[in-house]
Structure formats: structure tokens, C-alpha cells
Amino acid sequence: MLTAGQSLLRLTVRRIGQAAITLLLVLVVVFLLAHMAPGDPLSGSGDGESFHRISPQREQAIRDLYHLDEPLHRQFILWFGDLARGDLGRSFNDRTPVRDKILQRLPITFGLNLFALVFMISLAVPLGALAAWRPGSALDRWAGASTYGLYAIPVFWAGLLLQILFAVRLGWLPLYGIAGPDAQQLSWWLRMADRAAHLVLPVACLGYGGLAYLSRFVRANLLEGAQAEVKRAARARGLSEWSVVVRHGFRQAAVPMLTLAGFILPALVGGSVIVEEIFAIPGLGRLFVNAVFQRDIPVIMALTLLSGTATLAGILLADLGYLVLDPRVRRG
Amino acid sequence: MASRGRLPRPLVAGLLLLAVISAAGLAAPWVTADPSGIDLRQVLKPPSSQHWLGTDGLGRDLASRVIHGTRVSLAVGLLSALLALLAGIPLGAAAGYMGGVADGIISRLMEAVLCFPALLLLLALLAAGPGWLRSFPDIVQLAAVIALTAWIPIARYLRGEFLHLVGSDLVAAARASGAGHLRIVFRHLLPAALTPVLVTAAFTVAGAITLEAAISFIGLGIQPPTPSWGGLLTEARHHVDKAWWLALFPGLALFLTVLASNLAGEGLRDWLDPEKTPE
């Protein structure tokens, strides 16, 4: 017989070394991709334009560079051994190290999903409650209707809409950007303002699909929370319908919410690329994009990389956490 | 148990509104003007009763520009669809009736390919994918590479399926009557999960379609003079201080398209779960 601590010792190395597996073939995935692309850092950006006119030595030096003389499992070694050191390679497009491009946009991306998040969160969550205070009632179905309405509509729809809206039509927000032509010379508390105004379309844009689904997974939660037991314990001891559900219903509910941490996260990614690019902020979406037409493969590749990678680390913390806390997981 | 009984409301509006916007398309040729018809002489229209959706930034009829538009979006989602439902039925059946190694490979790859973000990874595979991946044409490639993640939601549901019904009585008694593996899969298995597959397969059709308008709105997807919805509001993006309508109505047919779609597949999911038909 295990005890509980060795079960839950080996459920986690074995979630853990199915997340290493998951993570080669995430590499082997991106390695491939960059290398069935036509051409290869001597053919220019993979347009078939080729720089004849460098000398011999110049070719061998770039070939050297990019290891392109090696067998292809020797390459993805190379490949490997250079990301473990933190090196992401340079970017066809300015020889530049792909990995100062990514930091210095970094900063810009994770700030607006972290905005997008705390508007999805903040308005799923009381609406998923209001839902399952009364399920069935007009206010429930209101809400399951028009976010799931909400939902049905591409993204960069409703940001064409929003900047015609509220910036062409009522002029209330700036059109794109992150910052007015005159942030510079502004004082502290009108560039954050100013800064603040940049930032209210693309939050919205970014975090208004998600409500649907995360209120929807709050209203269920909350309603097998406080299922039939719980609810006439709870009542039982006098306490009011509304502290059953939301009291009892968040205790049992915070377990499975972290499940939604490996949904959320390539769904905010993937918006980025379209809401950056709509309102042109300078982050890593547009980064992306930019890549993409120029086919700048190790860009791409780092960006593929990076939003694979961290969502498989969002999977994995979820499922870990899933079996640190929730004592029916480990039975199974 | 409810029985099947009446269809559900959101199955009938989904079903009607696919069928009035599928039959726009398919007559696109024969009720509107030409969509490439360019007039200089009336550039940027608002609605009127001659152009009933307004003009573009070359005088062309914006109606039959969304209207053919429909053609693409409904090409690349049906085709998308068929493609992940040939992938993903084989796949997922294998690795849920054979279990093992096999059931390990399919699901550590169905991982890996859900760990990226799919628009990310489609522009990726269309900027660096193989070079003889665009020697087909827009809508074929379009389609391929939405199938390449699209095949999994299938897999996966049929993946569960199976697991469950091996151990069931059903397969027990295929199995002492004689039948060898590939009847039991396809006389006794498939045909217990395939409604539901197909339900899911409703599903893919939505998200093949915003796929493909995202593509084509960042501009790696279909390529203009071809009408899409994609396509058109990035067009709509050079004149959004003067043309509102361009904005408004490519992306109203995507938004009612992908909302049909949706409406008619938990429709259908309602109606086939009699467990889950609220009475």
C-alpha cells in the first residue's frame, strides 16, 4: 500500500515527465517548422532574392553562424544547447539577438494581458455569481445570452468598431498607439492618464471573448458548490441564500479555476497578435507580424517558442496545483 | 428519460440562418454586380438604394463583395472541417481503442500542438511552411494548415469515447462472437460516437471560419482581388475615420455566420443529449 505522500510524489513526477515529453515535442514541432521553410538566411528573407555578390568567406562565416552545414539532428542539438543558454539567435532581418528584440517588447505585451485579464476576471466573476445566485432567472439567461453573443464576434471586428466609435465618432479615445505625441513633456499623473486612455480599447478587446466562457465556468462552479448537501448544511445554519453560493460556491469553485490558467492563456496570446496589431502597439503580437511578412524564421521561432512553452508551463502548475489540492485527483 | 422531441430553438435559428447565408453565397454569381467592378466615380458611398451596402475605396458594390465573401469563408470552413474530421477520427480511435504507447504518442503530440496559441502557429506554418505548400491555391492551403490544430477537439472526444466503451459490455460481446478489431471499430464503435463527432464538427466549421478571417485580416490569407470577410475589414481599416460601413458589414456577416454556426451545434448537442434538454 502507498501512503498518500508517495502517490502524490509519483503522480507528479509522472505529470512532470509527460510535460518534458509534451515540451521535445513542442521543440521538435518549432525546429521543423523553421526548417522546411524555403531558403535559409543566405537567400535573403526566403523571397528567392539571393545575395550572390558576398565574398566566400563572408558565406562560410553566416553559414558557420546559423550551423547550416550540420545534419539536421546535430542542428536541432546545436539549437537546443544555444535556447538552455538563453540564446534565441539573431534575427535574419537586423542581426540583432532575437533576444533583446523580445525583452525590450515584453514588458508592453505582458502589461495589456495583465490589464485584459483583470477586466475579464473582474466582470466574470461577479457576473458568473449574479448568474448562480438564481439559475433559470431572467438576469441568468441575459447574461449567458449576450456573452455568449459577445463571443461569437471576431476580435478585430469589435476593434474596428471601438476606434470608430469612440475615437473617430466621439473622439473620447486615441485612435492607436501607447502614447500621445506629447507624452514626453507631460507630468507624471497626465502620461499615465494619457497612457491610461491608450489602453482602454485594447484591454476591452483583448478581454471581452474570454467573459463568456469564464463566467460560464464560474456560474457552474459555484452551482455544483452549492449543491443540494452543502446549500441545506449551510442553511441550516441560517445563513442567507446569497453567502451560500458565493461563500461555499468560491471555496469549492478555486480548485478548477486553475485549469483555466492553460485555456486562458494561448487564447490571450493568440488575441495579442490581432489587438497589437490593430492599434499598433509596439509588443511582441506586432513583433510577430512584422516577422512573419519579412519571414524572419528565428524570430518566429523564438515567439512560437515562447507562447508554447509558457502555456505548457500554465497546463502543468494547474494540473500540479489540481493535485496538491484536491485530495480525489490523488485517488484516482 | 426526455425523448428527442421537439428540435431546440437555438438548432432551428442556427439551421436557418446557415441555410439563408449559405444559399446567398452559392447565388452570388447570378443576384449581385460584379464585386471587382471598380467606378472612380463614386468612391466611399455611404448605403444608398443603388449600393445597398455603400461603396469601397474604388467604387466597388460592397453588397456582392460581402455577399461573394461568403463563397471563401464557407470554402475554407467546410473544407477544414472534412480535412480535421479525416485526421482526427483516425487518430483519436487508434489512441483510445489501442491504449499503450500508441495512446501515449497521439496524446503527448495533441498536447504539444494545443500548447500554441492556433493563430500563431497557422501564420507561422503559412510564413515558413514548406514551399510546395503554396503551390495550391489560398482557400486549399487556408484550409490545411486550419486543420493541422483543428483535427484535435475530434481526436480527443473520440479518444474518451473509446476508452470508455472498450471496457464495455458491447465490446466484450463483439469479441466473443468472433469479430476481429477493425469490426469492432467500425461496426460497433464508430457508429456510437459518431453523432457527437459530428457535433463537434460544427464547432470546427466556426472556428475554421474566424481562423480564416484572422488570417486573412492580417493579410496572410486570402489575397485580394478575392472578396473575404478578413480581407475586406482590413480594407476597411485605410478608411476608418471616413467609411464606417466597411467596417460594419463584412465583419456583421462573419459575427451572424460564426453565431449560426455555433447556435446550431449546441443545438444539436442539446437535442442528441437527452440528458442535458432542459424539459
Given for the second form:
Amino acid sequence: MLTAGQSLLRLTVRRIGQAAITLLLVLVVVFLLAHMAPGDPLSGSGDGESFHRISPQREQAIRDLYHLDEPLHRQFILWFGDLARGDLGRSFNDRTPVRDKILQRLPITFGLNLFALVFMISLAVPLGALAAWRPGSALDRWAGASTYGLYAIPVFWAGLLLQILFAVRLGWLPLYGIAGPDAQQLSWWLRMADRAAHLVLPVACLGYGGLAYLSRFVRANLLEGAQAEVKRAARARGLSEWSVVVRHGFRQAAVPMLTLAGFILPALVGGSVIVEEIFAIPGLGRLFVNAVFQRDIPVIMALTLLSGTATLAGILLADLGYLVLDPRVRRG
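Now that we've seen the form predicted together with its partner chain, could you pull up the form predicted alone?
Next up is only this chain, free of partner chains and other molecules.
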């Protein structure tokens, strides 16, 4: 019979293998879709070289550089071989290394998603706990109606409304970008204040949808954790209703909340594509949109790899946390 450690190790290896196979299939599908789109993959070149004006020799040299005359399966194998050596290729658009493009924009997207995650958790957990404290009360009904209403608003529409209200009409916050035109001339504190002002609307736009379902998720799991039997036993020990919900509810809700946490950050990364485009934020999301319009296949593949890895890593960490915290899953 396997010990708990051996069982956990076997399940971990199995989860990692499943994640690797899933990521490989995602990359194959995206690669085929990118190449099967109509038109020439190099037609979106942005370095000033039109393939109708350069010599046939120059055009053929560029095609040889990107292996565009090879069969699709051969192109994918060559791309995967370069990836195994740590080479993400060069952009079709400006011939710069894809790795440099990603490293330049990664801190912006990471910071935006990190602030959005803090915004969601700092509001959703107290709101869900308050709703679970008095289920069926006016506060609970108001919280449910408002969060469901927020969840139903499309991100692109919410972003435009926020821009119109707070940037155009009231003039309280910047309209777009991550810094003002004269930010480099300001002192460090004023630069940080300028950056924070530029992030308020994008962070709110990126986090309001997650705030809605996360608060309801917290409420549901707190109520499930603070069951009637637990409440009666806690009251017999002299604990208040709030203590029952917070102390016992959060303890029982830790496992499902950990599972949800594995999906939140990848979902934010996907949502940042729209938010970065609306607010003209030079992050990975906007880079991906530009790459799709320009058919910049090396950039598309690299960002798909990064996004897929982040998504599967979040799910994998949630699964492993579930295995560690709940022995019933290991026995199952």
C-alpha cells in the first residue's frame, strides 16, 4: 500500500504530465490557426519593406529565415526545437527578438494584474463575509444584486463608461496610458502618484467582474463551512455569530477558495487583453492584439505559450494544494 507521500508524488507527476500534454495541444492548435488564416504571414511587416518592392532574392532570404516554405508540421518542429534551446524567435514585424518584447512589457501586465487581484480580494472577502453573517438580510440581498449587476456588465463597455465619467466629464483621472507625458521630469513621489492615478481606472475595470463572483463564492463557502451543527456547538461555547462565520467558516472554506485562487490570476491575464487595448497600456495584452492583426506568428506563439503556462500552472498549484489540504482526495 502506498504511503501518503508516495501517493502525493504519483498524483503530482500525473498532474504535471496532463498539463504538459494540454499545453502542447494548445500550441499546435494556435500554430495551425495562425498559419491557416488567409493572406501572407509576412504581409504585416512593419519595417518598411513591402514584399511587392523588394527583390525576389531578399524575399526568399526572409522566408528561409522563418522557414515559411517548409510544411506546417516541419515549421512547428523547428519552432519547438528553437523553444527547447530558449529561443522564442524574431518578430515578423520588426525583426527584434520576441523575448525582448515580452520582457519589456511583462512587468506592466504583471503589475496591473497584481493590483487588480489585491483590489478584488480586499473588497470581495469582507463583502462576502458580511453577506454570510446575516444571510437573507437586506445587506445580503443588496450585495447579491449589486455584484450580479457588475458581473453582467461587459468589460469593454465598463471601460468606456469609466473613461467618459472620471476622465472626460469629471477630469479626476487620466484617460489612458500608464504615465503622463512629463512624468520623467517629476520627482520620485510625484511619478509614483502619477502612475497610481493612471492605474485606478484599468485596475477597477479589470477587477470588478472578479469581485462579483469572488464575493458570492466567499459567501457560499462561509455558509457551508458554518453549518447548523457547528453554529450550535460554537454558541454553546459562548461564541458570537460573527466568530462562528469567520473562525469556523473560513477554516472549512479554505480548500475550495484555494481552488478558485488557481483560476483567478490566469483569468485576469486573459481579461487584461481588452483592458490594455481600451486604456492604451503597453503590456502583453496589447502586444498580443497587435500581433494578431499583423499576423506576427512568433509573437503569437510566444504569448500563447506564456498564457497557457500561467493558466495550467495556476490550475496545477490549486490541484496540489487541494491534495495537500484534503487527504480524501489522495485516498480517492
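Quick caveat, the model's predicted, so the values are computed rather than measured. Residue numbers count along the first chain shown, from 1.
- Item | Point of rigid-part switching between the two forms, i.e. the hinge, among 81, 171, 138, 182 | Where C-alphas switch their better-fitting rigid part, the residue is 81.
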